[in-house]
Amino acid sequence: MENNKKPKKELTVDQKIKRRNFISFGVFAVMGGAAYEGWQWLYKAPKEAVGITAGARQPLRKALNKTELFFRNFFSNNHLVKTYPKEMAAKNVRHNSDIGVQGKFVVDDWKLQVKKHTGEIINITIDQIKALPKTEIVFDFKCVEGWDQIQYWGGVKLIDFIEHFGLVEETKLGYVGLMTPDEKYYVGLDMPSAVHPQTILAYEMNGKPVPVNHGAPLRLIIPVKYGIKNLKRIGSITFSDTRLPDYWAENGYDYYSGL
(Lines of atoms letter the chains of each structure in order from A and count residues from 1; the text may use other names and numbers.)
(Lines give C-alpha, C1' and ligand atoms only; values in the text may rest on other atoms or scores of the structure.)
(Ligands and ions follow the chains in the order given, each with its own letter.)
Protein backbone atom coordinates (compact mmCIF):
# COMPACT_ATOMS: atom_id res chain seq x y z
CA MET A 1 0.00 0.00 0.00
CA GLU A 2 1.40 3.31 -1.05
CA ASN A 3 2.02 5.91 1.69
CA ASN A 4 0.62 9.29 0.52
CA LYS A 5 1.72 11.24 3.62
CA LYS A 6 4.05 14.08 2.82
CA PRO A 7 7.22 14.33 4.88
CA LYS A 8 7.21 17.16 7.47
CA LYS A 9 8.98 20.24 6.32
CA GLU A 10 11.94 21.05 8.55
CA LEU A 11 12.05 24.56 9.94
CA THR A 12 15.03 26.68 9.10
CA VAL A 13 17.28 27.95 11.87
CA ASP A 14 15.85 31.44 11.41
CA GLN A 15 12.27 30.12 11.74
CA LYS A 16 13.17 28.21 14.90
CA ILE A 17 14.67 31.34 16.46
CA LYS A 18 11.59 33.39 15.56
CA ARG A 19 9.28 30.77 17.03
CA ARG A 20 11.27 30.58 20.26
CA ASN A 21 11.31 34.38 20.52
CA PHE A 22 7.55 34.46 19.97
CA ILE A 23 6.97 31.89 22.71
CA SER A 24 9.39 33.66 25.09
CA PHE A 25 7.78 37.06 24.59
CA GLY A 26 4.34 35.48 24.96
CA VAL A 27 5.27 33.88 28.27
CA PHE A 28 6.88 37.13 29.44
CA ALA A 29 3.73 39.09 28.54
CA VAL A 30 1.47 36.64 30.40
CA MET A 31 3.70 36.60 33.51
CA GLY A 32 4.08 40.37 33.43
CA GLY A 33 0.33 40.79 33.21
CA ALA A 34 -0.20 38.39 36.09
CA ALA A 35 2.40 40.23 38.19
CA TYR A 36 0.72 43.57 37.44
CA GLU A 37 -2.69 42.21 38.36
CA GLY A 38 -1.24 40.77 41.58
CA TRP A 39 0.34 44.09 42.46
CA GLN A 40 -2.94 45.89 41.76
CA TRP A 41 -4.79 43.40 43.97
CA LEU A 42 -2.33 43.93 46.82
CA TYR A 43 -2.32 47.71 46.37
CA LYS A 44 -6.12 47.88 46.51
CA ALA A 45 -6.45 45.42 49.40
CA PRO A 46 -7.66 47.00 52.67
CA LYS A 47 -5.08 47.99 55.26
CA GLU A 48 -4.75 46.02 58.46
CA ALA A 49 -6.52 47.22 61.58
CA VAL A 50 -4.27 49.53 63.58
CA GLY A 51 -2.77 47.79 66.59
CA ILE A 52 0.71 46.63 67.56
CA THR A 53 1.33 46.49 63.82
CA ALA A 54 -0.09 48.90 61.25
CA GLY A 55 0.50 50.46 57.85
CA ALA A 56 0.59 47.25 55.77
CA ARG A 57 -2.05 45.77 53.49
CA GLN A 58 -3.91 42.88 55.10
CA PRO A 59 -2.57 40.14 52.76
CA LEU A 60 1.01 41.36 53.24
CA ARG A 61 0.71 41.43 57.03
CA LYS A 62 -0.74 37.90 57.02
CA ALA A 63 2.22 36.75 54.91
CA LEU A 64 4.69 38.45 57.28
CA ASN A 65 3.06 36.82 60.32
CA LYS A 66 3.15 33.36 58.72
CA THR A 67 6.79 33.87 57.76
CA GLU A 68 7.57 34.79 61.39
CA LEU A 69 5.93 31.60 62.66
CA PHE A 70 7.92 29.55 60.14
CA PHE A 71 11.29 31.02 61.14
CA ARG A 72 10.56 30.91 64.87
CA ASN A 73 10.10 27.14 64.59
CA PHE A 74 13.74 26.83 63.51
CA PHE A 75 15.29 29.44 65.83
CA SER A 76 17.64 28.30 68.59
CA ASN A 77 20.60 29.47 70.63
CA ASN A 78 22.75 27.31 68.38
CA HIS A 79 21.95 29.64 65.49
CA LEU A 80 24.91 32.01 65.72
CA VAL A 81 25.72 34.79 63.28
CA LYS A 82 29.16 34.75 61.70
CA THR A 83 31.81 36.74 63.58
CA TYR A 84 35.02 38.37 62.32
CA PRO A 85 38.46 39.49 63.59
CA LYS A 86 38.50 42.98 65.15
CA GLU A 87 40.79 44.34 62.44
CA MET A 88 38.00 43.80 59.88
CA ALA A 89 35.60 46.10 61.74
CA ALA A 90 34.76 49.48 60.20
CA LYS A 91 36.65 52.40 61.71
CA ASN A 92 33.87 54.80 60.71
CA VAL A 93 30.67 53.14 61.87
CA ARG A 94 27.72 54.11 59.74
CA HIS A 95 25.24 56.45 61.42
CA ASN A 96 21.79 55.95 59.94
CA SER A 97 19.05 57.48 62.08
CA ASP A 98 18.49 59.93 64.94
CA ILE A 99 14.97 58.87 65.95
CA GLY A 100 14.91 58.72 69.74
CA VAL A 101 18.35 60.28 70.24
CA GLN A 102 17.70 63.86 69.21
CA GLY A 103 17.94 66.91 71.41
CA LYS A 104 20.02 67.60 74.49
CA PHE A 105 20.94 64.62 76.63
CA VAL A 106 23.10 64.42 79.75
CA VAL A 107 24.76 61.01 79.81
CA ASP A 108 25.72 61.34 83.48
CA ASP A 109 22.05 61.65 84.48
CA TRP A 110 21.08 58.43 82.70
CA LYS A 111 19.59 55.41 84.47
CA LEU A 112 18.05 52.30 82.97
CA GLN A 113 14.50 51.62 84.11
CA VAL A 114 13.50 47.95 84.14
CA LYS A 115 9.78 47.23 84.48
CA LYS A 116 8.75 43.78 85.68
CA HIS A 117 5.41 42.30 84.68
CA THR A 118 4.39 42.56 88.36
CA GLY A 119 4.69 46.34 88.19
CA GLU A 120 7.94 46.52 90.15
CA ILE A 121 10.49 48.95 88.70
CA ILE A 122 14.26 48.69 89.05
CA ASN A 123 16.62 51.59 88.28
CA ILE A 124 20.12 50.57 87.19
CA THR A 125 23.19 52.75 86.59
CA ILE A 126 25.74 52.35 83.81
CA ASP A 127 28.44 51.57 86.41
CA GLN A 128 26.38 48.63 87.69
CA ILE A 129 26.11 47.34 84.13
CA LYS A 130 29.81 47.79 83.41
CA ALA A 131 30.64 45.80 86.56
CA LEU A 132 29.20 42.66 84.91
CA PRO A 133 31.30 40.30 82.73
CA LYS A 134 32.06 41.98 79.42
CA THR A 135 31.31 40.44 76.02
CA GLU A 136 32.59 41.62 72.65
CA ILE A 137 31.26 40.83 69.20
CA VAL A 138 32.37 41.70 65.67
CA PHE A 139 29.64 40.90 63.16
CA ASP A 140 28.02 42.04 59.92
CA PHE A 141 25.39 44.61 60.89
CA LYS A 142 22.59 44.44 58.30
CA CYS A 143 20.05 47.14 57.45
CA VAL A 144 16.65 46.65 55.80
CA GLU A 145 17.73 49.37 53.34
CA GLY A 146 20.15 46.88 51.84
CA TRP A 147 23.53 47.95 53.23
CA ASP A 148 25.70 46.08 55.70
CA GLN A 149 28.89 46.79 57.63
CA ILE A 150 31.21 44.77 59.87
CA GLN A 151 31.07 46.39 63.31
CA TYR A 152 32.76 45.86 66.69
CA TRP A 153 30.73 46.26 69.89
CA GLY A 154 31.30 45.53 73.57
CA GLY A 155 28.95 45.24 76.53
CA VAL A 156 27.08 42.72 78.64
CA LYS A 157 25.00 39.84 77.34
CA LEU A 158 21.34 40.59 77.90
CA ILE A 159 20.86 37.10 79.37
CA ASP A 160 23.71 37.77 81.87
CA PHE A 161 22.09 41.09 82.76
CA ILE A 162 18.75 39.34 83.30
CA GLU A 163 20.27 36.67 85.53
CA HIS A 164 22.33 39.15 87.59
CA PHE A 165 19.40 41.44 88.36
CA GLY A 166 16.97 38.66 89.25
CA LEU A 167 14.86 38.84 86.12
CA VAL A 168 14.90 35.16 85.11
CA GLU A 169 11.20 34.79 85.90
CA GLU A 170 10.51 37.43 83.22
CA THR A 171 12.05 35.21 80.52
CA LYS A 172 9.05 32.87 80.86
CA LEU A 173 7.05 35.59 79.12
CA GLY A 174 6.97 35.92 75.37
CA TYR A 175 8.28 39.40 74.65
CA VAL A 176 10.69 42.17 75.66
CA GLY A 177 10.19 45.84 74.86
CA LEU A 178 12.88 48.53 74.80
CA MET A 179 12.31 52.28 74.53
CA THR A 180 14.44 55.41 74.33
CA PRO A 181 14.28 57.89 77.24
CA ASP A 182 12.20 60.33 75.15
CA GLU A 183 9.83 57.44 74.23
CA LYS A 184 10.04 58.34 70.52
CA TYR A 185 11.66 55.07 69.43
CA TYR A 186 10.78 51.62 70.69
CA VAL A 187 11.18 48.01 69.65
CA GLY A 188 9.44 44.78 70.53
CA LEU A 189 11.42 41.53 70.59
CA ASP A 190 10.43 37.90 70.85
CA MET A 191 11.98 36.43 73.99
CA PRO A 192 14.13 33.74 72.26
CA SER A 193 15.89 36.43 70.21
CA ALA A 194 16.30 38.71 73.23
CA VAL A 195 18.04 36.05 75.33
CA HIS A 196 20.14 34.76 72.41
CA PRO A 197 23.82 34.48 73.48
CA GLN A 198 24.90 37.14 70.97
CA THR A 199 22.40 39.78 72.10
CA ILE A 200 24.19 42.43 74.18
CA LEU A 201 23.57 45.71 75.93
CA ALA A 202 26.47 47.62 74.37
CA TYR A 203 28.36 50.45 76.07
CA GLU A 204 31.44 50.30 73.81
CA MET A 205 31.97 50.74 70.08
CA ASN A 206 35.41 49.94 68.64
CA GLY A 207 36.76 49.58 72.18
CA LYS A 208 35.63 53.06 73.30
CA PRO A 209 32.44 54.39 74.95
CA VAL A 210 29.50 54.45 72.54
CA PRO A 211 29.21 57.96 71.02
CA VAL A 212 26.06 59.98 71.64
CA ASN A 213 24.86 59.67 68.03
CA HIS A 214 25.18 55.88 68.26
CA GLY A 215 23.18 55.59 71.46
CA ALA A 216 25.32 56.49 74.48
CA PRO A 217 25.52 55.38 77.17
CA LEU A 218 23.80 52.05 76.39
CA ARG A 219 22.24 50.58 73.27
CA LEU A 220 20.98 47.25 72.03
CA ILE A 221 23.01 45.07 69.69
CA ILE A 222 21.05 42.06 68.48
CA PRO A 223 22.85 40.42 65.55
CA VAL A 224 20.03 37.98 64.72
CA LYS A 225 17.83 40.95 63.73
CA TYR A 226 17.96 43.71 61.13
CA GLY A 227 19.25 47.11 62.21
CA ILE A 228 15.80 48.55 62.92
CA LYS A 229 15.65 46.37 66.05
CA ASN A 230 19.05 47.53 67.37
CA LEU A 231 17.69 50.37 69.48
CA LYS A 232 19.97 53.26 70.45
CA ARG A 233 20.03 54.78 73.93
CA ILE A 234 17.94 52.37 75.96
CA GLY A 235 15.81 54.18 78.51
CA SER A 236 13.58 51.35 79.65
CA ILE A 237 13.12 47.59 79.33
CA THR A 238 9.69 45.97 79.73
CA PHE A 239 8.59 42.33 79.81
CA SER A 240 5.22 41.04 78.64
CA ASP A 241 3.39 37.92 77.49
CA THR A 242 1.90 39.82 74.54
CA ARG A 243 3.56 41.72 71.74
CA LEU A 244 4.92 45.08 72.82
CA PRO A 245 4.88 48.24 70.65
CA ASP A 246 7.40 48.50 67.82
CA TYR A 247 8.08 51.73 65.92
CA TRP A 248 8.64 50.28 62.46
CA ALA A 249 6.00 47.54 62.79
CA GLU A 250 3.52 50.39 63.28
CA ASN A 251 4.73 51.78 59.95
CA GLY A 252 4.22 48.70 57.80
CA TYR A 253 7.41 46.75 58.49
CA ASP A 254 7.84 43.18 59.71
CA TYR A 255 7.51 42.87 63.50
CA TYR A 256 9.93 39.92 63.68
CA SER A 257 12.65 41.37 61.40
CA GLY A 258 14.85 38.31 61.84
CA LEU A 259 17.83 37.26 59.73
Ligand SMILES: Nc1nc2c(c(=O)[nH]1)N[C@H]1C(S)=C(S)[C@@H](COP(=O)(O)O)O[C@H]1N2
Given for the second form:
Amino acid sequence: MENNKKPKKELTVDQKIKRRNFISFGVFAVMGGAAYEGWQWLYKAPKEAVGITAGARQPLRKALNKTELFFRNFFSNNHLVKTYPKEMAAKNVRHNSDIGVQGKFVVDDWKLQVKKHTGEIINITIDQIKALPKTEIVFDFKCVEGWDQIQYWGGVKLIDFIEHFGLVEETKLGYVGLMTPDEKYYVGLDMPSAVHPQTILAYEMNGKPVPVNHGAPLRLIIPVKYGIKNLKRIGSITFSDTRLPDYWAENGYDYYSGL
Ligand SMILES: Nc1nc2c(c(=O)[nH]1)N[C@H]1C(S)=C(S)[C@@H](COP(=O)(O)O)O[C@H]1N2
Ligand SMILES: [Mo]
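For comparison with the form predicted alone, would you give the structure of this protein in the form predicted together with the named molecule?
Time for the whole complex; same chain goes first.
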Protein backbone atom coordinates (compact mmCIF):
# COMPACT_ATOMS: atom_id res chain seq x y z
CA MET A 1 0.00 0.00 0.00
CA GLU A 2 1.59 3.21 -1.13
CA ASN A 3 -0.29 6.27 -0.01
CA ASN A 4 2.33 8.92 -0.29
CA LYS A 5 1.84 9.61 -3.96
CA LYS A 6 -0.64 12.33 -4.76
CA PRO A 7 -3.31 11.31 -7.26
CA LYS A 8 -2.49 12.72 -10.70
CA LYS A 9 -5.91 14.16 -11.38
CA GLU A 10 -8.61 15.45 -9.05
CA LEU A 11 -10.76 12.53 -7.93
CA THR A 12 -14.51 12.88 -7.81
CA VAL A 13 -16.19 12.35 -4.44
CA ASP A 14 -17.39 8.99 -5.68
CA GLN A 15 -13.92 7.93 -6.67
CA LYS A 16 -12.57 9.11 -3.36
CA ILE A 17 -15.11 7.00 -1.50
CA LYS A 18 -14.28 3.99 -3.65
CA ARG A 19 -10.61 4.58 -3.05
CA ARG A 20 -11.13 4.86 0.68
CA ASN A 21 -13.27 1.75 0.77
CA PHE A 22 -10.66 -0.08 -1.24
CA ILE A 23 -7.95 0.98 1.16
CA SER A 24 -10.09 0.09 4.20
CA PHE A 25 -10.83 -3.28 2.69
CA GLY A 26 -7.14 -3.84 2.01
CA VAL A 27 -6.25 -3.06 5.60
CA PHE A 28 -9.04 -5.33 6.77
CA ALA A 29 -7.94 -8.22 4.56
CA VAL A 30 -4.30 -7.97 5.57
CA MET A 31 -5.23 -7.76 9.23
CA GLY A 32 -7.55 -10.75 8.86
CA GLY A 33 -4.86 -12.83 7.18
CA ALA A 34 -2.33 -12.18 9.87
CA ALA A 35 -4.88 -12.34 12.64
CA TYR A 36 -3.81 -15.26 14.75
CA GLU A 37 -0.04 -14.87 14.75
CA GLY A 38 -0.43 -11.13 14.74
CA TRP A 39 -2.57 -11.26 17.81
CA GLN A 40 -0.04 -13.36 19.69
CA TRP A 41 2.68 -10.92 18.73
CA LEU A 42 0.63 -7.89 19.66
CA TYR A 43 -0.49 -9.44 22.92
CA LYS A 44 3.10 -10.03 24.03
CA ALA A 45 4.32 -6.62 22.86
CA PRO A 46 5.23 -4.03 25.47
CA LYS A 47 2.90 -1.19 26.32
CA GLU A 48 3.80 2.33 25.25
CA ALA A 49 4.49 4.84 27.97
CA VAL A 50 1.15 6.00 29.32
CA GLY A 51 0.24 9.63 29.02
CA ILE A 52 0.30 10.39 25.35
CA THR A 53 -1.52 7.37 23.92
CA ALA A 54 -3.36 5.72 26.80
CA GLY A 55 -0.96 2.75 26.83
CA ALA A 56 -1.69 1.28 23.39
CA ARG A 57 0.63 -1.61 22.52
CA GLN A 58 3.61 -0.36 20.53
CA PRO A 59 2.88 -2.17 17.23
CA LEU A 60 -0.68 -0.88 17.36
CA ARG A 61 0.65 2.64 17.69
CA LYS A 62 2.77 2.02 14.61
CA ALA A 63 -0.31 1.04 12.63
CA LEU A 64 -2.09 4.16 13.80
CA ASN A 65 0.87 6.25 12.75
CA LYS A 66 0.64 4.81 9.25
CA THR A 67 -3.01 5.79 9.04
CA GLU A 68 -2.13 9.24 10.24
CA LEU A 69 0.46 9.65 7.52
CA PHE A 70 -2.13 8.73 4.96
CA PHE A 71 -4.63 11.25 6.28
CA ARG A 72 -2.01 13.91 6.54
CA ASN A 73 -1.29 13.56 2.84
CA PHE A 74 -4.93 13.25 2.00
CA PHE A 75 -5.72 16.49 3.78
CA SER A 76 -2.86 18.52 2.46
CA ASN A 77 -3.09 22.28 2.45
CA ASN A 78 -4.88 22.10 -0.88
CA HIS A 79 -7.69 19.97 0.40
CA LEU A 80 -10.47 22.14 1.72
CA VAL A 81 -13.36 20.97 3.85
CA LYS A 82 -16.76 21.53 2.20
CA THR A 83 -18.34 24.89 3.03
CA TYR A 84 -21.97 26.05 2.92
CA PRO A 85 -23.94 29.27 2.43
CA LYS A 86 -24.53 31.25 5.66
CA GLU A 87 -28.29 30.70 5.44
CA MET A 88 -27.71 27.02 6.08
CA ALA A 89 -25.96 27.58 9.40
CA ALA A 90 -27.78 26.53 12.58
CA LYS A 91 -29.33 29.35 14.62
CA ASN A 92 -29.35 27.21 17.76
CA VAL A 93 -25.78 26.06 17.92
CA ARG A 94 -25.35 22.78 19.74
CA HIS A 95 -23.41 22.87 22.96
CA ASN A 96 -21.32 19.95 24.16
CA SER A 97 -18.96 19.22 27.05
CA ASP A 98 -17.43 21.91 29.26
CA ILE A 99 -14.14 20.59 30.59
CA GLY A 100 -11.87 23.50 31.50
CA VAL A 101 -14.55 26.12 30.87
CA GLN A 102 -16.34 25.93 34.19
CA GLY A 103 -15.68 27.98 37.26
CA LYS A 104 -15.08 31.68 37.68
CA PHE A 105 -13.70 33.41 34.61
CA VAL A 106 -13.57 37.10 33.75
CA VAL A 107 -13.60 37.44 29.96
CA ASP A 108 -12.33 41.04 30.17
CA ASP A 109 -9.19 39.97 32.06
CA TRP A 110 -8.35 37.34 29.47
CA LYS A 111 -5.08 37.35 27.56
CA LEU A 112 -3.72 34.70 25.25
CA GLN A 113 -0.33 33.35 26.25
CA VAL A 114 1.97 32.18 23.47
CA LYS A 115 5.11 30.29 24.36
CA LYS A 116 7.87 30.74 21.79
CA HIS A 117 10.57 28.15 21.16
CA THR A 118 13.08 30.53 22.75
CA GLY A 119 11.15 30.30 26.02
CA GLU A 120 9.87 33.84 25.58
CA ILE A 121 6.18 34.27 26.42
CA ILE A 122 4.00 36.79 24.62
CA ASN A 123 0.64 37.97 25.94
CA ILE A 124 -1.94 38.96 23.36
CA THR A 125 -5.24 40.75 23.89
CA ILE A 126 -8.49 40.02 22.07
CA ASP A 127 -8.34 43.47 20.44
CA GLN A 128 -4.95 42.66 18.92
CA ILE A 129 -6.46 39.49 17.51
CA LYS A 130 -9.58 41.24 16.21
CA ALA A 131 -7.37 43.77 14.43
CA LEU A 132 -6.08 41.02 12.12
CA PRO A 133 -7.86 40.10 8.86
CA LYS A 134 -11.09 38.24 9.61
CA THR A 135 -11.95 34.90 8.04
CA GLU A 136 -15.40 33.36 8.16
CA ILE A 137 -16.37 29.77 7.62
CA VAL A 138 -19.62 27.81 7.42
CA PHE A 139 -18.98 24.08 7.65
CA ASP A 140 -20.31 20.85 9.05
CA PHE A 141 -19.04 20.54 12.64
CA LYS A 142 -18.74 16.88 13.63
CA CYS A 143 -18.62 15.46 17.13
CA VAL A 144 -17.35 11.90 17.72
CA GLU A 145 -20.42 11.33 19.88
CA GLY A 146 -22.41 11.10 16.67
CA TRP A 147 -23.90 14.48 15.91
CA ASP A 148 -23.02 17.09 13.33
CA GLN A 149 -24.33 20.54 12.53
CA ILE A 150 -23.65 23.23 9.95
CA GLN A 151 -22.15 26.14 11.87
CA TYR A 152 -20.92 29.63 11.10
CA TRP A 153 -17.73 30.89 12.78
CA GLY A 154 -15.49 33.92 12.35
CA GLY A 155 -11.98 34.78 13.50
CA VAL A 156 -8.40 34.91 12.37
CA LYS A 157 -6.70 32.11 10.49
CA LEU A 158 -4.16 30.47 12.77
CA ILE A 159 -1.58 30.79 9.98
CA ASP A 160 -2.26 34.56 9.70
CA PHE A 161 -1.90 34.86 13.47
CA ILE A 162 1.37 32.91 13.33
CA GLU A 163 2.78 35.16 10.63
CA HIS A 164 1.65 38.36 12.33
CA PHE A 165 3.14 37.48 15.73
CA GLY A 166 6.48 36.27 14.34
CA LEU A 167 5.94 32.57 14.98
CA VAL A 168 6.95 31.16 11.59
CA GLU A 169 10.09 29.64 13.11
CA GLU A 170 7.86 27.76 15.54
CA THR A 171 5.96 26.07 12.68
CA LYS A 172 9.13 24.16 11.81
CA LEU A 173 8.50 22.22 15.00
CA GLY A 174 5.94 19.52 14.24
CA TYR A 175 3.27 20.16 16.85
CA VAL A 176 1.05 22.80 18.40
CA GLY A 177 -0.66 22.52 21.77
CA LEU A 178 -3.57 24.56 23.09
CA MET A 179 -4.84 24.64 26.67
CA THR A 180 -7.67 26.22 28.61
CA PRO A 181 -6.54 28.85 31.15
CA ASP A 182 -7.11 26.33 33.99
CA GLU A 183 -5.16 23.67 32.00
CA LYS A 184 -7.93 21.11 32.48
CA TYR A 185 -8.61 20.63 28.76
CA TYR A 186 -5.88 20.54 26.16
CA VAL A 187 -5.38 19.46 22.58
CA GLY A 188 -2.32 18.56 20.57
CA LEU A 189 -2.27 19.21 16.83
CA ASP A 190 0.01 18.17 14.00
CA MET A 191 1.42 21.23 12.23
CA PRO A 192 -0.13 20.59 8.77
CA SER A 193 -3.61 20.68 10.32
CA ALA A 194 -2.78 23.69 12.48
CA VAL A 195 -1.63 25.78 9.53
CA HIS A 196 -4.42 24.53 7.26
CA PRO A 197 -6.15 27.55 5.66
CA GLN A 198 -9.50 26.70 7.31
CA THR A 199 -8.12 26.50 10.84
CA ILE A 200 -9.13 29.62 12.75
CA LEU A 201 -8.94 31.21 16.17
CA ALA A 202 -12.62 32.10 16.42
CA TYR A 203 -14.02 35.10 18.32
CA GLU A 204 -17.37 35.13 16.53
CA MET A 205 -20.23 32.65 16.20
CA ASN A 206 -23.13 33.54 13.88
CA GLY A 207 -21.65 37.02 13.46
CA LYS A 208 -21.59 37.83 17.21
CA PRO A 209 -18.95 37.40 19.93
CA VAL A 210 -18.55 33.74 20.92
CA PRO A 211 -20.83 33.06 23.95
CA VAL A 212 -19.21 31.85 27.18
CA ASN A 213 -20.51 28.27 26.84
CA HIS A 214 -19.02 28.05 23.33
CA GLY A 215 -15.57 29.19 24.46
CA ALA A 216 -15.46 32.98 24.87
CA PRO A 217 -13.51 34.99 24.11
CA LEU A 218 -11.46 32.79 21.76
CA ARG A 219 -11.78 29.16 20.70
CA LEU A 220 -10.23 26.94 18.10
CA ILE A 221 -12.19 26.03 14.98
CA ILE A 222 -10.41 23.31 13.05
CA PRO A 223 -12.75 21.85 10.42
CA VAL A 224 -10.34 19.07 9.37
CA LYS A 225 -10.75 17.54 12.84
CA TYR A 226 -13.55 16.20 14.98
CA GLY A 227 -15.13 18.41 17.64
CA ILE A 228 -12.84 17.14 20.41
CA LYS A 229 -9.93 19.09 18.90
CA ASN A 230 -11.92 22.36 18.68
CA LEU A 231 -10.80 23.66 22.07
CA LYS A 232 -13.01 26.25 23.75
CA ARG A 233 -11.56 29.14 25.77
CA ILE A 234 -7.94 29.06 24.63
CA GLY A 235 -5.57 30.14 27.39
CA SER A 236 -2.21 29.23 25.89
CA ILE A 237 -0.56 28.10 22.69
CA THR A 238 2.69 26.12 22.71
CA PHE A 239 4.92 24.70 19.97
CA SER A 240 7.03 21.57 20.17
CA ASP A 241 8.97 19.06 18.10
CA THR A 242 7.23 16.22 19.93
CA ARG A 243 3.52 15.53 20.38
CA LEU A 244 1.95 17.78 22.95
CA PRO A 245 -0.50 16.38 25.50
CA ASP A 246 -4.04 15.75 24.32
CA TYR A 247 -6.91 15.17 26.71
CA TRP A 248 -8.83 12.67 24.61
CA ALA A 249 -5.75 10.87 23.26
CA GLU A 250 -4.88 10.20 26.89
CA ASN A 251 -8.32 8.66 27.17
CA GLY A 252 -7.88 6.30 24.25
CA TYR A 253 -9.00 8.36 21.24
CA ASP A 254 -6.85 8.66 18.12
CA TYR A 255 -4.36 11.48 18.61
CA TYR A 256 -4.93 12.67 15.07
CA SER A 257 -8.78 12.62 15.15
CA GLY A 258 -9.00 13.85 11.56
CA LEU A 259 -12.12 13.51 9.45
N1 LIG B 1 -12.46 23.54 26.78
C2 LIG B 1 -13.17 22.60 26.15
N3 LIG B 1 -13.22 22.61 24.82
C4 LIG B 1 -13.94 21.65 24.18
C5 LIG B 1 -14.62 20.64 24.89
C6 LIG B 1 -14.53 20.66 26.30
O7 LIG B 1 -15.09 19.81 27.02
N8 LIG B 1 -13.82 21.66 26.90
N9 LIG B 1 -15.33 19.67 24.21
C10 LIG B 1 -15.01 19.45 22.80
C11 LIG B 1 -16.03 18.69 22.10
S12 LIG B 1 -16.09 17.03 22.39
C13 LIG B 1 -16.86 19.27 21.19
S14 LIG B 1 -17.91 18.34 20.24
C15 LIG B 1 -16.88 20.72 20.99
C16 LIG B 1 -18.26 21.24 21.22
O17 LIG B 1 -18.30 22.63 21.11
P18 LIG B 1 -19.63 23.39 21.48
O19 LIG B 1 -19.91 23.16 22.94
O20 LIG B 1 -19.39 24.81 21.13
O21 LIG B 1 -20.69 22.73 20.65
O22 LIG B 1 -15.99 21.40 21.84
C23 LIG B 1 -14.78 20.76 22.07
N24 LIG B 1 -13.96 21.66 22.84
MO1 LIG C 1 -17.38 16.17 20.76
